[in-house]
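Given as structure tokens, the chain that follows is alone and in the form predicted alone.
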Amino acid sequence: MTRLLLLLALLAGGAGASNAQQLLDWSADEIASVGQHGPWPPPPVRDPSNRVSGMPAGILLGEHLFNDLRLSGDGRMSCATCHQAGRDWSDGLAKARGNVELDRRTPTLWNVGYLHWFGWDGAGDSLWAQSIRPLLDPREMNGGPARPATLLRSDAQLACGYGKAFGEKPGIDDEKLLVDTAKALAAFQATLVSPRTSFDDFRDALVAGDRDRAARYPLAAQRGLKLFIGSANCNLCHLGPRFTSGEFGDVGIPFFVRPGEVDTGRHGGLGRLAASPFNLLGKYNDDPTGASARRTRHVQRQHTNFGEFRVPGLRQVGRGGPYMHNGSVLTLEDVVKHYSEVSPDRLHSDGVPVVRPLALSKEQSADLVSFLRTLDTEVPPRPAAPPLCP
């Protein structure tokens, strides 16, 4: 019995040299880089533009209306048409229905909450800003401003659930309905945060110094990641736990939509913002403070953000293609080689631009891509919301 406990003993101690041979060498700087990717999930995010955001009565009043048909003028499309829970918050198509937006893509709904611009030209400086556009835009939803209100007053359920979430009943301004109608909407998308990956384990063990559980990563993603965070400086952009900035650049897609149009991204979304009543500048601004509105009082438009889209993050990046602002890229692997074989002549930022070509080999390309889809996980069934009002 001795001499089998100490042959089990040593077998258990080569198992553990081999896991520990499988953890490649970080150096201080790589493990500091790493862990600035977390920790994840984040704490819950509330705008304090919102006064219904991550309140229980406003995210449940949020869910229903988010799945309900009525919001669109002809009763055939809600925001889940589009943004479905079983395709992580997209519709897996390259364009949006009714070629919205200059011909651009369904962008993910997760880690919506926590960006401080919405959609691809950060036309919405706030998520409930940008939850009224589609019920308005005669190309997606067409319901019109009175139709959330309408539908608010005269559907006993939802006037119910509006009553807990804003502690009055549906009035008669339809605008301000239809406000109420997105600041519900937006608390809860801001619930739509992302599960913990293969990724964020690696991350935790690494930064505690656990080369055991680290090591169970696999080594093609490791390597991913040290180009990710080194020579590919991906993470310029792609920074954070959220792996985005949140902001804009040009990474060298075509901005001409068809003969005679151009999308000009963040600099025509600027002037929309702008131009909105809806805005955290307006009156809608629920925040008594007002520095929810700084950002958007200093923001300028600049002849730079021509051809400037939103950078997205990069969390479940793998099961949400197609990719760029406009659904041009059809896999992961091709928008590895985008990157890698970039034109710098597509490139019109000015001063030295962030985005170069990173002439990757094969084998980098497929390091790289194996790094990413660590960062995606499989996400269980949503249940069905309970009754506003049982």
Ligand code: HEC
The other form holds:
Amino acid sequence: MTRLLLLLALLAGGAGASNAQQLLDWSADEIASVGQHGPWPPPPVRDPSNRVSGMPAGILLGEHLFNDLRLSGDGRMSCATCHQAGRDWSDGLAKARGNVELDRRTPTLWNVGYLHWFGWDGAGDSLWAQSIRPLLDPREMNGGPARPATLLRSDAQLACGYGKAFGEKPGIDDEKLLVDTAKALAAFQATLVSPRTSFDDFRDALVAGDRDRAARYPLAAQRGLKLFIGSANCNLCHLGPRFTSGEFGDVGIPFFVRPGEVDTGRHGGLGRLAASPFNLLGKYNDDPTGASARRTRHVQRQHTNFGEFRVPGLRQVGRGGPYMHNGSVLTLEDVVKHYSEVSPDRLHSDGVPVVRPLALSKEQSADLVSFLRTLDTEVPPRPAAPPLCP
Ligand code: HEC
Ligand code: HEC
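Which structure goes with the form predicted together with ligand HEC, now that we have seen the form predicted alone?
Expanding to the full complex; the earlier chain stays at the top.
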């Protein structure tokens, strides 16, 4: 009898008969829209403003520096304290904890090399400029401007690694060494590309017209994806292979930090960007063509930037949380509830009202979450970096 059942199961759809799925109808437009969320992994990028970008010796030096506690004022904090490899390069906290609690959440560093604005407020226009702030910020590593230089000059391994990466010995110019430290850190971070997930298999199969393989993708996720690219309009902002435009938006997350004080988001970020000696218009940009500074040259602060935050990418999103720039939304279910019920009054009045309460049913909300979870996958533990100069 059991044998007969097994045979029937096999006939009904192979070994995984109990998981047998089906494929919803996908229109040509929908298939094109799904296809835009790939390919994955994307081709590697090289940052022309950073002369060690993409170079193995720079990447290795960066990985060592990323984990080096000595870059902090009290010797107890490294980049990896908040951006932990085992926690998808974040820390699981609602708000980052440095020497004090910060007002914002630690973002993941997955796929950070593909962005063009950095930080929740876009105060950084390059990955290396963004990497300088935590080294100096008294609330974070509080290292002081000369610490990286002193360390690079005094530690034989780091000095040797620096020589391999930059083709010279660490010199006497402290600020140059601070920037070079950040450039090595950036070269390393740009290698952090999240792995393929079941969504990527589905997308490739759907685009290739391989119905059998596409049908392995759970039905709930298929329905959720249809909402994501369809009536829920999520891909207006969460677009492309990384599920972000890399730009900024206001989705109605309150930006009060404490009574009487607000986080002005993009508005303040643009002010800090313009004031930074390390922006791409400054002398540390290694790109002789100047093309990399195009965005920085042309960006203009507008009133609508008030309370805007950068659209986060959604790969590995279900493994993170709490969510949003201030960690104020606990779970993915709560995020979807937020979009379902968002109060129009909360949305910035003079922005274009792209976000409106979606009033999703219970099933639709669950489907959206099911889809979002297919953007996650397990990541094997990261092996220790090889020595700089064995
Ligand atoms: C105390 C915790 C903490 C430490 C230590 C820390 N970070 Fe961060 N990191 C954050 C927070 C919080 C943000 C968001 C900052 C913002 O929006 O202003 C952030 C943002 C970033 C970003 C921007 C990511 C994005 O999506 O735009 C990069 C890159 C980054 N950190 C790299 C580093 C590097 C490199 C170091 C070490 C030199 C470091 N961080 C140390 C908490 C930390
Ligand atoms: C107008 C652009 C826009 C639209 C449309 C939009 N989002 Fe977002 N999304 C954002 C921005 C901006 C944030 C960050 C807001 C903040 O931190 O204050 C965000 C945050 C998120 C987060 C939290 C990620 C994290 O790491 O904290 C998730 C999940 C998310 N959105 C999913 C969705 C889904 C699902 C939809 C469709 C129902 C959607 N978004 C529609 C712009 C948008």
